[in-house]
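This document starts with one chain, in the form predicted alone, laid out as structure tokens.
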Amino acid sequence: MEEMMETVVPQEDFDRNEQRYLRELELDGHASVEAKFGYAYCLVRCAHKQDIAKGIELLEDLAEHHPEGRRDYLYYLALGEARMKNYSVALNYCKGFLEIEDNPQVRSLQEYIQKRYDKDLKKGMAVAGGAVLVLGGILGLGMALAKNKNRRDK
């Protein structure tokens, strides 16, 4: 599962995809759910948030109008919204896919996002408690400037 959410989709793909989206929007003022879903697929495997949130936009799109693609947009939703870091967001697409059926993929998915999220959280808590922890030896160390700032005064 890391290797998929690690691995940038390869530039002639994305170009690939990327044409035919935007040759259709210009045609028909509007593109097939296929090209639609093809460029999204690769936005959402791109390496840039601004690229992976445009994917995540045409997605949600997707799920919202085409009800019958639903369990793989969701699927690639959970994906791209992990490789943003909105893990709580990722893991209820999971959780709406397994509602839709049971699929080992989908559950090493929901796994995977969990482990990270629980990771990035300790994280955030270490850095969090080291801040508590200078923001406190600052502290003290402005006291006892100030008592010996007192003494000397007196």
Second form
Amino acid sequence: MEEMMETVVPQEDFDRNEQRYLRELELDGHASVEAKFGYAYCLVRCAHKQDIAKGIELLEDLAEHHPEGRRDYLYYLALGEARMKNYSVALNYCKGFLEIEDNPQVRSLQEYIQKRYDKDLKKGMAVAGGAVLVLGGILGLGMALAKNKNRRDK
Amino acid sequence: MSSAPYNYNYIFKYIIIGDMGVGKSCLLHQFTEKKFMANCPHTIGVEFGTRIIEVDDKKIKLQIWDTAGQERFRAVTRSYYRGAAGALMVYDITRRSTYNHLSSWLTDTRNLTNPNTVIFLIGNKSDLESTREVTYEEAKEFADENGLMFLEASAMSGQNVEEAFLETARKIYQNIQEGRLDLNASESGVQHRPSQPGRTSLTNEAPNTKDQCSC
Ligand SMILES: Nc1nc2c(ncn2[C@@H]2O[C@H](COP(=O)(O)OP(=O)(O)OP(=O)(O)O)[C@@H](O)[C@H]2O)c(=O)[nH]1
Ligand SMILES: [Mg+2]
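Starting from the form predicted alone above, please write out the structure of the form predicted in complex with its partner chain.
What follows is the whole complex; the chain from before opens it.
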């Protein structure tokens, strides 16, 4: 899990995905779901907080407008928020996901974030900001996920 | 983080690729946990697993990236091919379509990895003999034509799972012995860890990543 969380995106991948996203924006006025997700996925694995925040914004937008991929976006929202050290927000995303679908991959992400959170709490540097705000959003996403749930297993 | 000596001599990086539902995650799980997951949800992006094995009295840590087969992840999983020493390419012997897609997986692998990457073809779900759609002979011929190693395996019974992961490692190790792999090049997918006490951490893991900052 450490590897998943801490590995920073290779510059080459970042550049390729950013260029694709920007090119589509420029040509069509909006980017495709794939381009957006590819770019967001790179952003949340950046070292800089501004980049991660931008990735989170894109993922929130995707989660709202592209229900099919919602579970994926929730997962990476949790990962991004955790990398921002917004642990309680990240844990809310995990919890929201797990209420809809039991998933070992999400459970191990949750455990990892919880450990980091506990460690930071001990150090007294946890950031609780945003937790309340996000709760509303999570419930909305959760309900939308529930609606989609039965479509997954053919 | 710790200053303990490495308890392994090499790190080999693997990727597992193939269509969705062929059993990639179950194979990884069977290899690392020796258990079968009956109801495994689709992987989100990538999953990661490790196990330390032994080849020729050398301890080797396998770092395994299990990629999502769903089409929409193709763009994001591509980045995991680079620097893979081994690629396990999986199809499902009971679904011909997963076999037909192998050439496209192989093209991606060849384009995105280095020429020495060991590619191992796995025909998974060999326990489901009665619903088989792809014969052993046919797949074996495909593997031979393309210079791939090949086994049929079952993540459910565990049959040939160890063999596939271990034979890949043996082949990589052999390439190192024969000087075919440049251990200093990050794209070789192999790192040498002289088991020398007191050396710390994996500080320069990824030389060409976006610059670190602790903001
Ligand atoms: N009978 C049998 N079923 C298997 C075997 N391996 C996997 N399965 C089943 O096949 C389904 C898909 O397995 P996964 O490991 O999730 O497939 P995957 O390739 O990781 O799929 P994605 O993550 O979507 O790319 C699961 O329901 C497994 O239980 C096997 O060897 N035999
Ligand atoms: Mg999987």
